[in-house]
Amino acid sequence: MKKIGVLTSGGDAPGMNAAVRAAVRCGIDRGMEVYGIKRGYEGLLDGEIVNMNWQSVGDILQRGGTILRTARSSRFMEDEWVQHGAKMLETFGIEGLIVIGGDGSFRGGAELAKKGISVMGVPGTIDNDLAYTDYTIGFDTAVNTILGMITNIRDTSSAHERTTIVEVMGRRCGDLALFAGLAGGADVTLVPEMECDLSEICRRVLEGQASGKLHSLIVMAEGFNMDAAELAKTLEEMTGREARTVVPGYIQRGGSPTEKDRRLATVMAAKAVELLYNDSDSKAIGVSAGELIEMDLVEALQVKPVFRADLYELANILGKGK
């Protein structure tokens, strides 16, 4: 394989630039031409494809976001446009493609694979919602960003003796809330994978107050089946203590990637280049028990998530009392 492409798609995640950098430089080192495709699948359809060199990816390792930019493509959900994308790659002589993104991006890559393109999926999403891999690029940075916010919130929450609900991203996956809640010492952690009714939440907060806690901290995943504002209102009525909601929003996606995310991005993208160089079938690159893994792209998308119920239970135990 002599010509390969790389794109970033879907929501941006810290570490995407590190993956792009590794893909470009490892490809060039193997004597390949590397093309950057701007704005994900939308850019592919519109022919926004540029040749990249060693200097193209200089000074981006530490930067959040993605220099290739990203977009969601409704057109790419239709087969005729997938065919158009495959034709565009053929026009530029691109034989293999590295897709850096989440579930939707991988599904788009799987459709391209059906058209004869060798596609390597590199998991880049803060949600950590690709079940075939233990961790996705950007997750560690996002958790640490949330932890920084929780630390600051604790100070003001204690000063005002209030309850604070921090609603974090994650869509249908509660990993961001779970890991941030556990490491941040949340009194209550709410995730879509586990049920917790209103009376149970109120009971935990009241028990904390009774034990002498100056404030209560609740970390809630956005996919949990309850509205944060409504929960705050109910808690005020039930506990007699002021309750506020904090929604970090897109702040969770930004910032310089941690060492872990830079390393994951680098080794995963390097592996993707190696597989393309060796004319491999389409694969998803991931990590399991600290080791780099590769799996058939379609099979990877079919892996069912396994929620860390042990960590959830531990977070509940540690959040009890004072």
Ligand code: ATP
Second form
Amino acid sequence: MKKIGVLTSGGDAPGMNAAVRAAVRCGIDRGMEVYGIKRGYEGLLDGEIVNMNWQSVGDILQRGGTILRTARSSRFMEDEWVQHGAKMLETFGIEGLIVIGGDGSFRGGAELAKKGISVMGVPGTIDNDLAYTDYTIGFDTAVNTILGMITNIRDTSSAHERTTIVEVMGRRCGDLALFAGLAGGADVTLVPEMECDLSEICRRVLEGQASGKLHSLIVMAEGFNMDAAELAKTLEEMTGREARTVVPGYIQRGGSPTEKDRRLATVMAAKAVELLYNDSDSKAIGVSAGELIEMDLVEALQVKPVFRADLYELANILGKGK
Ligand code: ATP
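Show the other one: the form predicted together with this ligand, since we just had the form predicted on its own.
Zooming out: every chain and molecule, the one shown earlier first.
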């Protein structure tokens, strides 16, 4: 394979730039021509395809976001447009594509693979919601960003003896809340995968209050089946303590990637290039038990998520008021 392309798609994640850099430089190092496709599948359909050189990915390793930019493309959900995308790649002589994104982006890649393109999926999403891999690029940075906020919030919550509900991203996958709740010392961690009713949340906050805790911290995933503002209102009424909500929103997406995300992005993208160089079938790259893995792209999308119940239990034990 002589010409390959790289694109970033779906929600941006810190570390995507590190992956683009490694894809471009490893490709050039192997004697291939590497093309950057702007704005995900949307840019592919519009032919926004540029030749990349060694220096075009200089000074981006440490930056969040993605220099290739990203987009969601409703056109690409239709088969005739996927066909158009494959034609566009053909026009440029591009035989292999590295797709850096989440599960939706991988599904788009799997459709392109059906049209004869070799597609390598590199998991880039802060949600950590691709079940075939232990970690996705951007997750570690986002958890650490949330932790920084929690540390600040604890100071002011203690000073005012408040309850604070931090609502973090994660519609179907509660990993951001789970990992931040565990490492941030939340009294209660609420995730979409586990039920927890209002009376139980109140009981736990009251228990903490009775044991002398100066403040209560609840970390809640946005996909948990309760409205944060309503929960705060109910908690105020039931505990007599002021309760506030904090929604970090898009702040969770930005920022300089951590060492872990830069390393993951770099080794995964390098692996994707190696597979394309060796004319491999379409694959998803990931990590399992600390080792780099590769799996058939379609099979990877079928892996069922396993919730880390052990971590959830531990977070709840440690958050108890005793
Ligand atoms: P994140 O979860 O981090 O936002 P994502 O990659 O899952 O990232 P999506 O918006 O779900 O984000 O998908 C990105 C794009 O991938 C979509 O806008 C669409 O263009 C394409 N895509 C998603 N699903 C399909 C599909 N079944 N067929 C073709 N293209 C798809």
